[in-house]
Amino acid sequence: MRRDARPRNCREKWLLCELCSSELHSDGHPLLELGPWSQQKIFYLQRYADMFSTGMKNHWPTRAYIDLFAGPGIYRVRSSPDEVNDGSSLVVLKQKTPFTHYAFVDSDEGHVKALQARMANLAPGSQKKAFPGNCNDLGIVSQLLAFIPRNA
């Protein structure tokens, strides 16, 4: 199937969206195929999230991380197809000082299912939830507000 002929969402394991690699990861779930800029973005995100969570843990006992375009949790760079990396959601879930709450949103249900499986054993003391839907939808915003404590 040509890349431009692929569906917009991962609905089945054998039907991958236009942003995913043409092959499933070894865990049976999709992975994104991104440009090389993604590595730099995640590098800075990881450092900022770690600095914030570590620096603010004594000021705000409840800290929430929200990712509105979470994806399936892992990706590979188009120019390095053999190298698989953690995406923004998994990088933040693996940091040494966790947030107390993690909320992930993605409009692709296949990505949400993959992320739920991949994050199951990460940040064990934290509350984690992946929401399927469009982050601009008021229903999703309401669910996020209900999940994140007011004092976070």
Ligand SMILES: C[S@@+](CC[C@H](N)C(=O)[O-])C[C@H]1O[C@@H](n2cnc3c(N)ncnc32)[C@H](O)[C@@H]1O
The other form holds:
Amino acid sequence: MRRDARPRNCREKWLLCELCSSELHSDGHPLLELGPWSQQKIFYLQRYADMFSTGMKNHWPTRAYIDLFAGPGIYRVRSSPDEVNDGSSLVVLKQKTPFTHYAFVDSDEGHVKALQARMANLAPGSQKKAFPGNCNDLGIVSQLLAFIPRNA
Ligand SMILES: C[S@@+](CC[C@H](N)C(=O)[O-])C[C@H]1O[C@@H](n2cnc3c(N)ncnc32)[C@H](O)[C@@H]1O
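Now show me the form predicted in complex with the ligand, since the one above was the form predicted alone.
Let us now look at the entire complex, which starts with that chain.
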């Protein structure tokens, strides 16, 4: 099916959203198919998050990372389809000095389920939660505020 004819959200394994590869990854969940600029974005995000968490760990014992457009956790670049990379959420969950809290939001339930499965064994000492929903909704904002400690 043409990419622009696909739904906005992943519905079934045979009907994935316009942002995803048309086939599931080998773990049975969807993966994004992004432009090459994403590699740079994720590289700098990972460097910044790691510098922040390492630099602040002795000053701020509670540090929260929030990703409002989290995605399913992995992606491949359209021009190199054989190479699968960690997306923004997984690179930050794998950094050497973890945040104490990780909150992820995605409006696509298929992406949230994929991320939940992929993050299950990462940052084992941290509190992690993936919220399905539109990050502009007040309901989601309230859930984030309830999850993140006030002193974070
Ligand atoms: C480009 S992808 C995210 C890529 C991810 N940050 C990464 O680097 O691996 C954008 C994601 O945002 C989600 N999304 C789009 N609009 C949203 C909204 N209003 N609230 C929450 N998620 C949204 C999409 O379902 C998609 O998974």
